[in-house]
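Take a look at this one chain, the form predicted alone, written out in structure tokens.
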Amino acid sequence: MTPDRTLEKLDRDGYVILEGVIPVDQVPHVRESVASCLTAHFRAAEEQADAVRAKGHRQGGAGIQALPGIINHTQAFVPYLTDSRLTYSVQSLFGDFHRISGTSAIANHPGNDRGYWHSDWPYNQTNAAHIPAPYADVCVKLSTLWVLTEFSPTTGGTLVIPGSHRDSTNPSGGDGFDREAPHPDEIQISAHEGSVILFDSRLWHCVATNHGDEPRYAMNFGYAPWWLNLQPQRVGSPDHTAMVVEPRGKPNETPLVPEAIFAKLPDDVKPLFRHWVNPHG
């Protein structure tokens, strides 16, 4: 698919699949590295999710595990962050000074709960800090799903509603939508290992059940323009305190990157993370 066709599909359907961003012979190394990190931090992730649920917030479902700040635990995927097709798409929408808003690792374990229809931050209305609906028809952030285990109906490929990114709201805010129910226009994404699913963060999507026998591993990275305020995701910032902590709202936090890790990143990757560097670590 040509770069222009990629942008056309992204604009029309709200998502596009970029094949082979991680070379097929490198996928096992990246997957095993990510899986090891998820296993090592399983208990901490569960405790964090339970703390969010204790405040009355929706936080995933049984069998779904997430680890924010995966770049702090493994850098196996770093060489592929500046894939030319991905960079072209992001630059075309956001210009040269785009940046990563967060990096998370995800495991959908066999038999996991189906999720709820939502759009990613800053459109997820369950997050304390979000853009209120109705939305202007403009893309202000891109999301990516990095496929480390094949996405299929068996493994629980993500469910999406093509074209829903052009809607002025999404089911996470209620507004008469049953965010838990199947949608007549939903489709399930199938994608090969090593692919990246690039989508407008407004796109309605939902976690699917993994009907297989092994975990389905993926990573979720966000790409934002320089002008999008990411401070509500930064623990300790005035915006995070005012918008998340004080109202006891649902957080969407991005761990800071230690200086030692940032210093080892390739020069062409550093601009994507320099705003997340921890000056004290």
Ligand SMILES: O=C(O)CCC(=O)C(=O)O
The other form holds:
Amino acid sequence: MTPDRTLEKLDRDGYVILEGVIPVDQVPHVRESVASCLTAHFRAAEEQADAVRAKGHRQGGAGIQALPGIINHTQAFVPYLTDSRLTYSVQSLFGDFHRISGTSAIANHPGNDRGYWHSDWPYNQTNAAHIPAPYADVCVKLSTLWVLTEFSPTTGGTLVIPGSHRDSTNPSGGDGFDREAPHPDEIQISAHEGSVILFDSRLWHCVATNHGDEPRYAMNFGYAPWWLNLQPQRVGSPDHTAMVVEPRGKPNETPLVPEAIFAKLPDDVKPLFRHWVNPHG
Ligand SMILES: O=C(O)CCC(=O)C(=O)O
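For comparison with the form predicted alone, would you give the structure of this protein in the form predicted together with the named molecule?
Next comes the full complex, and the chain you just saw is listed first.
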């Protein structure tokens, strides 16, 4: 697909699939390193999710595991962050000074619950810090789902509603929708291992059930322009304290990258993380 066709599809449907961002022979290495980090952090992730649920917030359902800040645990995927097609798309929308707003690893275990319809931060209305609807029709953040296990109806490819990024709201906070119910316009994404699903963070999407017998591994990385305020995701920042801690709202926290890890990143990747480095880490 040409770069312009990629941007046209992203604009029209709200998402586009970039094939082969991670070369197929490198996918097992990336998947295995991400999977072992998820396994090591399984208990901590479950406790974190339970703590959020205990405050009455909607979390991903049973069998869905997320590990924010995967770059702090493995850097196996780092060479692919600056894939030329991905960079071209992000740069076309946000200019030179774009950056990564978060790196999360995901495991959807066999038989996991279906998720709820939502758009990603800062549009997810269940997060304490979110842009309130109605939204202006502007793309302020891109999400990227990195396919480490093939997405199919069997493994639970992500459910999306093409074109929903143009809507002025999304169902995560209710707003007249049943966020738990199937939607007549939903489609399920199929994608090969190593692909990246690039989408406008406003796109309505939902976790599907993995009907297979192995976990479905993926990663969700955000790309943001320099002018999007990421501070509500930063523990200890005044914005996080005011918007998340004091109202006792649902967080969307992104761990800082320790200086020692940042220092070893390739030169062309450093600009994506230099805003989020912990000098004491
Ligand atoms: O795992 C999936 O299929 C979707 C993940 C998702 O909804 C998210 O990361 O926001």
